[in-house]
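The chain that follows stands alone, in the form predicted alone, written as structure tokens.
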Amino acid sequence: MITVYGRPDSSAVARVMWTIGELELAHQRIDWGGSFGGNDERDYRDMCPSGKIPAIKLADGETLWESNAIIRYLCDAQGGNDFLPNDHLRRARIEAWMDWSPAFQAAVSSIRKAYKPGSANQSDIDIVLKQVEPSLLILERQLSGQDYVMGSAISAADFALGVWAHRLWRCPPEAKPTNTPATWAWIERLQARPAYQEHVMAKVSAGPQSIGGG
């Protein structure tokens, strides 16, 4: 069993729990940071010297923070499957994909920051779309002509991109890119899995609470 500590509306929480569900792991997840509290607790400062969530505890009481290590250690313990192989190269090209992705997540925070309903202005908006072009122009590129970022199947890269690019469709229309056909076709791939619709989809709020990690 593991044990996850974070509130499910975090992004970095929701690319955890997507990859515990691709994986079909038995867990539970204990709400935690946020209006819920615990950061500086020196029990969870002991697990996660950031205070940031997520953290794990793992059945034999071992434990581990920050969520794109979480999520390769996930991978890695599982084995036989190719969200993140043993290939070496395929899973450089995995990891640099997921290091690369808080600048993903940069460029959609700073659309979702743009838009202020009731109060949108359409040119600040399109400046700002301008701005992060160049960020989602590396996604679709790297998406052209494939369902997933390494290609035909699922991987830890998409783990680690795959819940901003929610928040990203959850966008007005008029604060939604254009010209990136292949990341919505990619993200529609997303929501018909299971393991997404119910960590993603279903818990991630669209509310400025849901930025970031903390």
Ligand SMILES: N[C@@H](CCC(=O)N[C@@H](CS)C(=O)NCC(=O)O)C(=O)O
Given for the second form:
Amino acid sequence: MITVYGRPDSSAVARVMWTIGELELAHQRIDWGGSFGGNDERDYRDMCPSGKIPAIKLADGETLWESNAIIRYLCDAQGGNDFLPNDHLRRARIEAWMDWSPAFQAAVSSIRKAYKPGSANQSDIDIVLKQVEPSLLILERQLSGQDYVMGSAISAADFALGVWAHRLWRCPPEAKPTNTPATWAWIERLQARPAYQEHVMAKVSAGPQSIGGG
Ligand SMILES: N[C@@H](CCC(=O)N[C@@H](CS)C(=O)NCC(=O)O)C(=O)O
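Other form of same protein, the form predicted in complex with this ligand, not the form predicted alone:
Whole complex next, starting from this chain.
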């Protein structure tokens, strides 16, 4: 049984929970961080030096922090899956997309910040869309002509990127990029997956901008 510490509407927690769902691992999640607090508790800091969420505790008491490191560990420990294969080059290519994922998160975050519910200023949104376009087009180019980030099968690269993709999808029409058709098709493919529905789509809080929490 894996214990995950983290509130469910956190993007970093959601990507770990989604991975757990895809791997069908026995788990429990304890509300932590945000309004639940606990980040600065001494025992939590021992598990997670940054004090951020998520952190996990394994059945044997071992712990791990940083969501992408957790995803890597879970995929490896479970073994026998293509999410993070042993082939060194293919694995490194998947990890490259995982390492790049903060750039995608930053782009989507900027769009969300530019959108003010009820008083959205289209020219402000357009300026931000233009600013983040290079990042969005990096992923768009990769997804063109294939179902998932690394080809025909889902991998840890999708787990690292797919949660912020959902936050992009939740943006109102006027704040959505129009030149990323492969990205939208990929998001629809993710949305058909039960583990994504349960751990990503159903767990986004209303948040201050009504388009999802961080
Ligand atoms: N790089 C870290 C980032 C973790 C992070 O920033 N988590 C945010 C939530 S998404 C957090 O802990 N916020 C404070 C809180 O929720 O208490 C990871 O991927 O695990």
